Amino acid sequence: MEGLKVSDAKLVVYVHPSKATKVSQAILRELSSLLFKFSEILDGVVLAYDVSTLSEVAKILPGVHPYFGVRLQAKLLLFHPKADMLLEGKVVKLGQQSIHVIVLGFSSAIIIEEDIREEFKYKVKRGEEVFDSASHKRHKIKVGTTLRFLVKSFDEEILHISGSLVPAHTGSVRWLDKNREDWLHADRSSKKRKKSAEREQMWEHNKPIIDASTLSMNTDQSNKKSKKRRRNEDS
């Protein structure tokens, strides 16, 4: 799955003097406060950390309450989905107009009706809501399905993802992994159709515009030349 990265970071943790005898616990508490929140400085949501080295020298900071700063190096697991990345999550709810997914157990995602490709048809079977593929009988999406989808946008404040199932390489992970050749062929066909449509649009945009008055004038001039040529031949 895309959107995950490991980053080596050099940090400074500020500890209150009352915690001087329990510095390690204070540091871990501060690092834990970063979890599952988006950090602009770190450019991602912190999912996990591993403190590898600690400085034995602490710098006391001036102030009414003189905190001291402890320098440390940590390895951070960050999550930052961006547009056109592929993510995977578990379907927790679906209806005729949307599919709701949980990614990594904490980030919610939604795929609305207009972003679900046409081959998927909404049905209710024995009281269970499901999206069935009209092209591939065994390709189904229902509650509990592990879904692979494309990121359209990511709200960093509420950690909410807007996704898409339009590309052929999205859908049930289980089906996609078992039928790689089928969706690769469909994906190539889709790209060819897209390129063909783009070429047609480019031709429509760039084709020469013929002015009726100019055409008429050119035609008149051509007729005059033809008449003059015939008179010369007759004489």
Given for the second form:
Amino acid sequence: MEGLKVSDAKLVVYVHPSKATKVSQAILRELSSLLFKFSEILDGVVLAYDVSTLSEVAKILPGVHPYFGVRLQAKLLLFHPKADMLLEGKVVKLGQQSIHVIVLGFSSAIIIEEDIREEFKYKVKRGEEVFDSASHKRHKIKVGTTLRFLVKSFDEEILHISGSLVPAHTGSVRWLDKNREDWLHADRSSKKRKKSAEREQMWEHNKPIIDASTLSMNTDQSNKKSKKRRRNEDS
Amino acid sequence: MGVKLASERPGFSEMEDVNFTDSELVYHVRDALRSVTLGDSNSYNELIGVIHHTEYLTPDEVALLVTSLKALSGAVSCIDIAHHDSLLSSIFRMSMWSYGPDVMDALVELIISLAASSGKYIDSCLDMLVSNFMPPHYFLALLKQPRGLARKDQVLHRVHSALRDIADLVPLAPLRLLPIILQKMPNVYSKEPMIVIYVENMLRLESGAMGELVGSMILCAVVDRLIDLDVEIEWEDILQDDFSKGIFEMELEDVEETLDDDEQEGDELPRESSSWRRFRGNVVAEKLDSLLVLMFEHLRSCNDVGRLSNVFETLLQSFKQTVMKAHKSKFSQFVMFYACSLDPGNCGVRFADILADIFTGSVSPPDVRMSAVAYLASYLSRAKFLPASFVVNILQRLVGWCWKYTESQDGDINPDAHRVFYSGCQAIMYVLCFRMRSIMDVHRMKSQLFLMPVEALLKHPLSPLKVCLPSIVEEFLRQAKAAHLFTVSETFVFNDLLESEHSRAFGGKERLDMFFPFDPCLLRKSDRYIRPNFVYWSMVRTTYDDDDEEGSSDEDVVDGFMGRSVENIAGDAMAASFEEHDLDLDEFDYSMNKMSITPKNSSNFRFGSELYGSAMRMPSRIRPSTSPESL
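Can you now output the form predicted in complex with the partner chain? The one shown was the form predicted alone.
What follows is the whole complex; the chain from before opens it.
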């Protein structure tokens, strides 16, 4: 799955003097306020952090409230899906006009009818709604299926993704993994051969990063060093 | 009567004759939506017209509305936030209360589709659902009728399930929902039914599926609103500025006034306490009363499913941050009282421990510590459900802290400098006024009490006896003497004073010397929840009390506390003694009325303790006494 990266960041957290006896708590609280929000500076939604202090000495700010700045080194797990990336998520709702997917448990994605390729037909079988593939009998999409789809757009404020099932290498992950021959073949016959070959490489390369909890580093992305200033207000 | 339709569009005309499939209808709506961008708004405007039509819908119109809404649900991907602005605002302005269940279902489906389709609509969708917590103004009167209640059930059931469905599709929705709920909360000036129904919905969310995510903020917001209402009630409405009466006597106020009013108004009126009567016209008090009852009911249901301890932690936080910091909160603190009464072993104990921690700790500023100990004293005295043994343990902590304080001080009396200390001493004395008898009646606790350095503490040069509220000191000394806890050599002449110059000094600007937060709740509906667990001063048996209600002789006054064994007093002395006093409301009021016969101004019976049950005869004190005490 693309869109995930681990960044190294140098941060400074300014802590209110009243928290001087519980600095770690204050720092963790401040960093927690970043979670599940898109940060422009960090270029992504912060999903997890691993932080350590760089120095035992902190500079005190001059002024009315003597905040002191604690310097930190943090590893941040960031999520920033961009157009044409491939993502995976679980289908939670299915209808003729749309498929609703949830990615990484927090980000909602929708794939509208126009972006579902002709191959898939909407059917109701035994009371259950399902998208059946006309060309591949075993390829089904229903509630609970893990779906791989292409990103069309990403709303940074609500973390909502608009997705597409048009390309041949999208669909139910289970089927795609078992039947690589079928969709690779379909792709090669299309005009966009070069792009799909690239994508195949990337797919190979990214395979280990399906499980988000294993913080594997994507070596394509360079380490990002950013300096960030934040204030920790007394609550 | 029907909506005028453009006849060229086969999709909308002559609905009775034509059968369209759902997808065909969806495509028609999509066409209508797309045409707007091309300049043709005819069918689009018709669509808006259908939605706007709210009053007196015929069944055909209802069907049309339902169909249109369902078709729209399928076409959400074609809705554009700029081009279809008027359609969107019509949808978001719809109130589910104005329609039947069919339309409600279709509307909810549309809202859920909109919310899931794009991040742009989430806030508006959530906003629309939260607006539907409350009915439109014209509906308020209907709420009291069964028809209105049925509609309310239908609407709220759908609103809450829609919120759940949206949260399932958009996991971050509750995060967006919370600020919307808080921002739309009616203020203190809104009509009572509106505030009540909104808070009812908030509490329903708290106990619902989203409870984990939004629950604690919701509870804090409700408590904040309680305090907002609380501070709007003027103290003048409650107190009569008659400080010649003792604190303990104030509870008897109700008695005399009830008697007078009865003479005027005849027997039709129920025998309410006059303080309730005072509040009848007070709109703010009634709002607070209703909200408190909602909270109580909510806490009760939390307890039934076993989640009270989690909720209690949130309430404690809220209490420390909001209620304690409010200047002399009048009734909001009863939320804590009621929660404790539901789960005395856990919550009840924890509340007292937290208050004692605040007082004995050095982190909080003096005023907060004084406030905490005032809450603690009032709580320990008034909570029927707290066993005397627990009270003794807390007392031990308080006495211990005060004693340690004296060891580090060698100054003299100084109300301002040692105000935290004086408030601690006053708390100890106050609690003992209520509990001394029950402590004395159990040997183990009696020894525990005797082992505490109470005498030395109160006789220390810092002179708490001179500084604390005279009425409390007087009552305490009387009981202490009767219990042989200790006696003072000098007589304290208080001249029936409630307060003194010294007590005012230690009380400070906020008059924390006269702060008894758990004094009887004066709000009618809430009081019914509190009453079964509440200790009224009139119920308290003091150490100088006459034990027997039937004619006991004077000698019994002395034997009463010493010789009297633990006959009918079980481990929990308080609870047992109240079994016999646990009358229903009418009888209780009646017997309180009987107390009015006794003279009011005599300093000997200012605390009214011996009156209950023996009101018909003159108490033994006045009779020429042959008891050892008078010698």
